[in-house]
Amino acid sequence: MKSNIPFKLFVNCVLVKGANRSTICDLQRNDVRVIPNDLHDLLAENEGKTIDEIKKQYGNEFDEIIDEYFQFLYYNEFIFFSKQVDIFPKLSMEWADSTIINNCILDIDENSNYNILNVLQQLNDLQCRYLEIRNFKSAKIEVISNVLKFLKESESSIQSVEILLPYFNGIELWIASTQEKYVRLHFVRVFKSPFNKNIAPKGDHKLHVMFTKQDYQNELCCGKINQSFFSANMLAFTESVNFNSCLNKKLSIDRNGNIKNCPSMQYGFGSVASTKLKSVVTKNDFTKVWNISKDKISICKDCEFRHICTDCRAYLENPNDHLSKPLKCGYNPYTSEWSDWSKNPLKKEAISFYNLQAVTEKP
């Protein structure tokens, strides 16, 4: 290390400040890595000074430590040194999407009557790029296989399909012949499967599929906050400083064909069978949970995993309050531990609230 050259962050590594402890996220290698609130406030406070600087402003009383936290960044590529800092400009936290919907969840079950096609054509007029379908109960293979062959003769804005659905004797098949034939589909997650396993993508396909044995019986699994969701991209990262992570430019069509923001929220704006998505989209009480921010959220504004985690509205620790921390949430940011969410006695009430009991009494 040259501890006479001013160092800098590379721009692509972003600190985040949490209650208890920091993060620093690497957004182009999707990396991120715990560290004391010590060292963020020496980052963020000393930023274009040399290490030796650095000591001297502390007295050299804690040389040492410091060599360490520098060792452990200049190790790790967090940073460089240079004797023209000012000449790197400081990265865009701004995010745009030119789309009135940028994704959808479309529901469906044993019941589901609703038009599915029709559904899609007006998607394409929202400009509409990512699909989830999510399959509940009984496999709808018809169904699906025609949304995928809608998809693959029109003129469709649809870029990207993923789809959730039951395990059944010839899924294997179904999917080996499915994904020759639709190029869109890039992810299947097949659950209340006999095995888990997990199928990468192979050659010029893009389908990953996993096969789990969990099962997933209505949109009550949706919510939950975990480790294994966290995403440090710069689309997803900056998206999450500006709006909400989950329900940004998101519109979603329950399995009884209820217009919803997510499928898991108790109010919609009317039914796909007498209402236009386009009409409801553009109103304000539609819009609105678009800019709930992890920066706006009870607790989650103290995380420092704020900005690279998901978000729920659907389900919340205080129902009462639209700025209320996900209830399927176990992390504690003050204490930095992780519990069992469906096991703390004070989401009881919650929990009865929404109705998860059957949810939460599962092994």
Second form
Amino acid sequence: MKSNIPFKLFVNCVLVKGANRSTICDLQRNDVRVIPNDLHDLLAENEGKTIDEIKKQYGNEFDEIIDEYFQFLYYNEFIFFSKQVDIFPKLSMEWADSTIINNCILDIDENSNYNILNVLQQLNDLQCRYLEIRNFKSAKIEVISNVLKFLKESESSIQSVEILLPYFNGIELWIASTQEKYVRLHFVRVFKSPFNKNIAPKGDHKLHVMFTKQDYQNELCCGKINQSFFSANMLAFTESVNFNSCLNKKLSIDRNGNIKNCPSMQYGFGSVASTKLKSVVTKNDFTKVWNISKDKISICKDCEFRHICTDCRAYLENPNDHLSKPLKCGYNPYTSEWSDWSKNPLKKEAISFYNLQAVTEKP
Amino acid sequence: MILLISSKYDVSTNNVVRWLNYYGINYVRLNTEDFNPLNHFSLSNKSSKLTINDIDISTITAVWHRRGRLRHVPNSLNNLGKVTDYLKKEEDSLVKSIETYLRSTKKYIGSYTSEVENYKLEHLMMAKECGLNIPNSIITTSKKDLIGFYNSHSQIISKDLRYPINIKTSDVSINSIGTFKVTDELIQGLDEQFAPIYAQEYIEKEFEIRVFYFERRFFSMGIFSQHDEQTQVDYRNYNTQIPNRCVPINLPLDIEKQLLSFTDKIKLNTGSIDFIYSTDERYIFLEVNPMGQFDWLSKNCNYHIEREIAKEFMEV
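Having gone through the form predicted alone, I am curious about the other one (the form predicted together with its partner chain); can you provide its structure?
Let us now look at the entire complex, which starts with that chain.
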């Protein structure tokens, strides 16, 4: 600590002010610290001054608390001291991505009959990089294997595949043999499993497998906001500052073959059997939700977690307002309290609007 | 058509390629791990012509030479001991000549020749001529002179002149530990005469600076390695648990000017340059890596360097 040299926040430790408190989002070390709004304001207003100057500004009345604040900041390496504060520019908040569609969700059930390989071909033309395939009722392992085989043989732009499927006897063997063959398979989530188990990637294997006893019956399970999904990194943060943190550059095909922003959304853009993906993704109607950043969403815009949070535009607290906060969020940024969203009496109407009463949520 | 010469494992090349696709820029990529047949490099008074891997190089408008160099010796000749050594030497002169030829006929960014002839002492001399601060340095074979240098500085460090040591035989394995502090015991253990040792004054730093240079543009990053014992001497002794703070930095204009005249002097149109910002408030030039990595720099500073590189080829 050097109290006579100007202090500066490392620019990758970004302050986000909420209604009741603030956060320091450490985008380099993926760390989030909640701080009082007083400290936020102290930092925002005094960056580039020395601690001695700041103390003096407050008539040396709060020296102790100022010391405490700065010890916390210095100890966690959120700040540094230098006479050269001017050579450190602001961090660019630009988000840029070299794809037309970055990620895609394909829902498949026993009645789905759309041509999945044709979709994959079109996704390659859109430079899509991430694919999630979801099986709700039964595991369509022959379809999944065909997809992985196709991606490998066609050297597709899709490099990473995530799969959601229900448990079946012999699934562990199937996963083991599939991961040997297809390095693009990065995540498998097995639900309705007799056990809970988490297998982290190890050595050369990039695959992460998660078994959960929970049941996911359909797309209604999606959209939950939870602290465990928070992530403080440069890519996610800058995307959230500029774009919607769930739907930006996302494309989905629901189980009936309808092109959508997300399978849970009501509005579709035609059947994939008769509509080219490329013609949809250039439509303003399709891309306009990409621009709904957290700063535009009511309540979220007052939340200190807004730029490290996921979003959901499918299930809204007020279904008639497209800028309403996610229904499945239990956090109140005005009181800083978390509660169970599904038990909130104020959300009852919206819950029945979306027929969510009987749904088990994705953790 | 753009020609990319790189390693198939280079992340930055992969990212640039995505942007080339995004902008619809045509390219062909040759990887340094593969054998690349040389159809012909023909020279005469009337004309010269080059075809590699069935690519007529006259159709190439610009080259980005990102990593390594092409291999023109078939893989079957790779395990013939001294014969292979000889063939590789011949190949080396061929590869350098092809680079010189291409450099004179088209936009050619990056250089294998600069990478292998990356002599730290020459660069120090040139940097000094351009007005940049350099650390006090000595190269000596004499214990007496080394002790003299050691005694006239509070602390000194040592590093390699060109190649990090990497020797593996059946009974020994010697690996470079990078830059290290020279201690009393180390010096005492030396003979009166030894092979040239490269030593420099140890500079107390406030932070280090890594500059990625590309076609007259600078992308600079401050690295706060001072708080961490593991990275105090050299940030490349990475701490992966708690990474050093890395943030964007704007070099002062006069330093940028001096750097520009330096890169002109050593004929470098891309590369990575290391500086120290010392506790006595000086920018001190350390060294250049013509084919250095910049992926971490681009990500930490949110510079999108890969996109800027792709855009550079849009205008060709």
